[in-house]
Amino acid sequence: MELESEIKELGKRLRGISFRREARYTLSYGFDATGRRGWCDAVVFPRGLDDLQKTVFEARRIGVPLFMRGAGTGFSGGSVPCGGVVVSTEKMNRVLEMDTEARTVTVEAGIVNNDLQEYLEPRGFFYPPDPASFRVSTIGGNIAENAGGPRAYKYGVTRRYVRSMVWIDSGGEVIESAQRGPAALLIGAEGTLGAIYSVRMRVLPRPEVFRTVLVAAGEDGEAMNTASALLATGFTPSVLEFIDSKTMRCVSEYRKLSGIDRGSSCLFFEMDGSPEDVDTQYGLLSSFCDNHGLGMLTARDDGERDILWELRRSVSPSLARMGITKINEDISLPLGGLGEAVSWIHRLASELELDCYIFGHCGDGNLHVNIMTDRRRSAEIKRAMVFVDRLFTRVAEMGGALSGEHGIGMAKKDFLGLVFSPAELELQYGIMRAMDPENIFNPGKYFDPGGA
């Protein structure tokens, strides 16, 4: 759709707000971590609530679509623009209020997850959701995707911590509502229902102690069964991660890790809480590993804990050496089916002659399935697309979800019919039409009627 005259008019009406049309902006804000490239006519940088409200109000009056963007770290194309204007939240990055008695913090949507953690730590608190991109991803983006991360097994995902939001609806009205109200619909809606300005979130007291352990757990599918058997003993870690054997070899070479079997898949655990609770949990883990002949690598101090966490955080960058193009699908499955699923996925990849790596948050059933390839090898890319189609079909058959935390965006919306009935999809589109009748917010993603 040609919007040149509308974009020029919007720029005039937003005088005083940074509104950039140079190619270095429209190109830089036109893609996300998937590498998908869209296009936009301008990028606007609101610095506060008034700027954001004015942007939404004027864009709606003129008929210009808006694409909300945090740090662009998403893996579903959720923030990739399709024309119109990108609204970057990066200038709205302040802590607005800390209430230590209520254990809440109020922040603007553009604050980086890690910056919030650094603000909270000296005050004796922490914010549990910690996606792999926490050093650069924003709280607004985390809310849009309902992000989780390694600590989700014990602490849950973003939705659990939102108490209220200030947001702008499609008519340009400022709304403040509790999480139980309309704001609940914005969590996980991928920027399709409104523009989030700020959020009041629950935070928790920082645990007294931590114990971090890497366990060599044998064959890939077997490792999942080991995790299930371990949890049946009453073991309740704060973190339960899975790294398959291929990924473990890749990470070990990247981080030059010693002291663990590189030919084995691994389970990554962390326990936190009081010294007594952590000692009890560590005792359960140690006894289980001794009884089953499993090798353990335990961090003896904060420095070694940091090393193990850097290993886990290095999984994605280590895979970058294995292919120019990464196809990353974050499926979610019932816990009892994880072992079977991992074995089936590797068999499928072998059948299609694809290089596959699996890791993820197995404590809550969230697996990251990665195909490392090269977009220039067209025949291989076609096989990868067959892999994705068969993977999602299998996930639906097992009662799983297409995404655990990356969202639907552009990448998965054509597969929604595998997991939702036509009536369920129509209900979702009905919500979108009620909240954004003119389809101003992030058109072409998830709730887009064209995806039905």
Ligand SMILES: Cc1cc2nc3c(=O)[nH]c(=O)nc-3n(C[C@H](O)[C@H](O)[C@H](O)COP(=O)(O)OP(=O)(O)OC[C@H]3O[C@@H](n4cnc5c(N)ncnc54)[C@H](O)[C@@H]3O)c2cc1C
Given for the second form:
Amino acid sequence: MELESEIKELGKRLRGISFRREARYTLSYGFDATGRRGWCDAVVFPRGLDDLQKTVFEARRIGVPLFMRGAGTGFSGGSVPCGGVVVSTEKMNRVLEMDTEARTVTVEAGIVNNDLQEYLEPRGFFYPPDPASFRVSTIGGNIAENAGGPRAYKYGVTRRYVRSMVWIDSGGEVIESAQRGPAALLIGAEGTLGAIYSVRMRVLPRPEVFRTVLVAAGEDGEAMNTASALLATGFTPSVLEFIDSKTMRCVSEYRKLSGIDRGSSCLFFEMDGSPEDVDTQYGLLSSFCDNHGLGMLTARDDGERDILWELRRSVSPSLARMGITKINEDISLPLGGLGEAVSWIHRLASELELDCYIFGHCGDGNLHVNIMTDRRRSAEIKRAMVFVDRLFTRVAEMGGALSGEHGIGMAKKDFLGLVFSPAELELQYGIMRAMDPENIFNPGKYFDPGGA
Ligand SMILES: Cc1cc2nc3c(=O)[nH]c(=O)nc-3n(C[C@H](O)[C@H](O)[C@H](O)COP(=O)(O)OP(=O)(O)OC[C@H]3O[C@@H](n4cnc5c(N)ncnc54)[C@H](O)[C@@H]3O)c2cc1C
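Got the form predicted alone; any chance of the form predicted in complex with this ligand too?
In what comes next, the whole complex appears, and the chain from above leads the way.
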């Protein structure tokens, strides 16, 4: 859509707010971690509530679409623009208030998850949702995607921690609502319903101790049975992650780690709490591993704990060496079906001659299925598309979800019909029409223009 005169007009009306049209901005803010490239006519950098409110109000009056953007680490094309203006939250990154008695913290949406953690740590608190992108991704992006992470097994995902929000609706009104009000709709809405300015979030006292362990769990499908058998003993870790054997080989070579069985899939655990609780949990885990002949690698101090966490967090970057194009699907499945699903997915990938790596937050039923390929090999890309189609069909048959945490964005909108009935889609689209009748916020995401 040609918007030149509208963009110029918007720039004039937003005088005093950083509004950039140079190519170095419009190009660098046109992509996310999927590698998808969009384009925009300008990037605006509000510095607070007034700037954000004015941006939405004027854009709506002139008819310019807005694409909210945190750090652009999204894995579904959610912040990728298609014309219009990108609203970057990076200058709205302050902690506004901490209430230690109520155990809440209020922050602007652009604060980076890790900066919040660093603010909370010396005060004896932590914010549990910890997407593996936590060093870069923003709280606004985490809320818009309802982000999860390794600790979700014990602590749940972002939605559980939002107490209230200040946001701008599509008419440019500032709204303050509690989590049980309309703000609940914004969590996981992928920037399609409103612009989040600030959030009051619940935080928890920091656990006294942590113990982190990597367990060699044999063949890929078997690891899930091991995890289920372990949980049946009363073992309750805070983190329960799965890394398949191919991914394990890849990441341990990348991090140059020794002492790890590279031929085996792994389960990654962390226990936290009081020293007594953690000792009890660790006792359950080590006697289970002894009885089943499973190798364990236990971090003996904070330094070794950091090494094990770096290994887990390096999984995604390590795969980059295996192909220049990563097709990354984050399916979610009922827990009992995970073992069978992992074996089925690997069989499908080898039938289609594709290079497949699986890992994820298995305690939460969330698996990341990655095909490493090269977009220039068109026959292989076609086979990868067949793979994705069959994968999602299987997920729907098993009663799973297309996305555990990365969202629908641009990447999965064509598959919504597999998991939602036409009536359900129409209902969701109706909410969007009611909250954003002129489709100002993030058009082209989740739903195709024109509706469900
Ligand atoms: C290496 C790597 C590891 C990852 N690991 C995880 C993981 O463990 N768990 C997980 O859940 N995700 C993970 N992700 C995906 C991604 O980091 C999350 O989706 C994250 O929440 C996105 O935050 P962001 O600030 O980068 O948002 P962006 O990518 O900039 O935006 C994401 C969406 O949020 C919307 N948005 C952003 N800010 C606002 C706002 N203020 N108001 C309204 N809408 C807004 C955007 O329009 C877009 O739709 C990972 C990504 C990478 C690259």
